[in-house]
Amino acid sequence: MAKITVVGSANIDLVVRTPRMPVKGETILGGPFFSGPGGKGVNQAVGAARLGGDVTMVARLGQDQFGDTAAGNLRQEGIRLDCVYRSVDAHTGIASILVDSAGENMIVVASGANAELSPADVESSADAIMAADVILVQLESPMATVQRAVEIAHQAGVTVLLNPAPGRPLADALLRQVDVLTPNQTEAQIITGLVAGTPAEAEIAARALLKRGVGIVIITLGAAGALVVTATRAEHVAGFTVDAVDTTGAGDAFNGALAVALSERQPLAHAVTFANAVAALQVTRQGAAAAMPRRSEVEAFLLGAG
């Protein structure tokens, strides 16, 4: 079974559907409302677990009701909680999410205990990191924590998959330890300073990242799929056409699936096709972690698409 350790954020999502996004200073009536597990780390962990991965989560929750709920959600998904720590003075992370009638979203995150996930926590979780086939990390945790997790995995020969979201500039010392980097076009531009709006521009940005030490760059292109760039080739892997209901968590679906596919040693183009299919299925449902598809659903979708 694919062994994946996810180091990252754990939130409770508070979601309101709305016919349109309010403008500054405006109050509108929306609904319905629902809540569920969230945070990029949890979303990716749930996505990987539902696809058959043996997943360990490294995260921090508050000692509050939301924290209890979040831990229960992880446990229900079969995710290992040995490295989920609880903060005394910080609340569990909260994401306030608006989703409009087109499925587009606006999100405000109160990080809470996520901001307290520390390099020391990562060092306490070193056994789980070193035992993994793939470590999956995002940027909703403190940068020093991200750097320590990547360092431990890299030194142990564990495949490092870094989803650089939310986007921020990254040091070459970090990038040199990343096997697979998965920015979207906006994140690629933030990291490189190069416009990445078209596939041709995205390839130039990806090659700049390779020169800075990244092993493989996969730039996600939304519904258009993904651009895979290695030292020897660039390949566009097409996405799937679906009717999107809620795009919250699409990138997380992609990354959780990619972690599973890489840990199973699937060929790279096949792994990205698999991840594209998972993301496509995920956006046809409401929510983030709750909308992650299961392996049987993905296999049936791919069979139908083929």
Given for the second form:
Amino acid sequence: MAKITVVGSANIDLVVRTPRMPVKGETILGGPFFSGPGGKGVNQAVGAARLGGDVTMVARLGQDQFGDTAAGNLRQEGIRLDCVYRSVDAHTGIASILVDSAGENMIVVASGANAELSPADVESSADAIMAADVILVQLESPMATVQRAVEIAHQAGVTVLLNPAPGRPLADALLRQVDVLTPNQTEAQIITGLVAGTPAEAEIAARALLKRGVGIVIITLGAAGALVVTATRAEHVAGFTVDAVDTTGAGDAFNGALAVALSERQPLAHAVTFANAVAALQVTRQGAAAAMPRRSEVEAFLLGAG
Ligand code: ADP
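Swap state to the form predicted in complex with ligand ADP from the form predicted on its own:
What follows is the whole complex; the chain from before opens it.
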């Protein structure tokens, strides 16, 4: 089975639907409310596990009720918890999320224990990283932790998939150890300083990232799918047309799926089509981790779409 180790954040999402976004100082009545597992790390881990990946999570939770809930959620998804650590003095991360009637969202994250995930934690998890086919990392963990995880994986010859979200500038020393980088258009712009609004602009930004040492750049383009750029070619892999209900976690669905496809050694364009299909299904449902589709649904969807 394809082995994927995810190093990243674990939150509890607290989601309120709202007819519209409030303005400063305003209180409005919204609802319904629901809570569930979240954090880019957990979302991507759940996405990969539901597609059949053998997933290990490297993360930090608090020793509070949300932490117990988050650990229980991971266990229920069949994700390995050996490298999930618990902080005594920090709370489990939470994300306060508003989703309006158009499916757009506004999010504030209180990182809590996620901010304590350390390079030492990553070193304690080295066996799980080195045994993986693919390591999947995001930027909701401290940068030194991200760097150490990428370094351990790269030195062991494990494929490094870095989803640079939320966007922040990245050092060339890190980018040189990344096999596949998956920014959305905003993140590509933050990392490169180049506008990436159109597919043509995105391709220029992707080439700048290749020049800085990344192996393959995949820029996600929302409903339009993704642009795949390697040293030898650029290819636009079209997205799937669906009725989007809640786009929270679209990028997470895409990355979890891409990790599975790459660990199964699917050809690149095929892997990206698979990831587009998984993300398209995910946006048709409310929630982030909760909305991740299962393998059988994705296969049926791809047959229907083809
Ligand atoms: P993020 O969620 O990180 O902002 P994108 O908006 O680029 O990233 O979306 C990631 C992926 O999710 C896209 O590459 C695409 O496959 C899928 N996706 C996003 N929005 C839609 C949509 N409205 N319809 C179909 N697929 C979508």
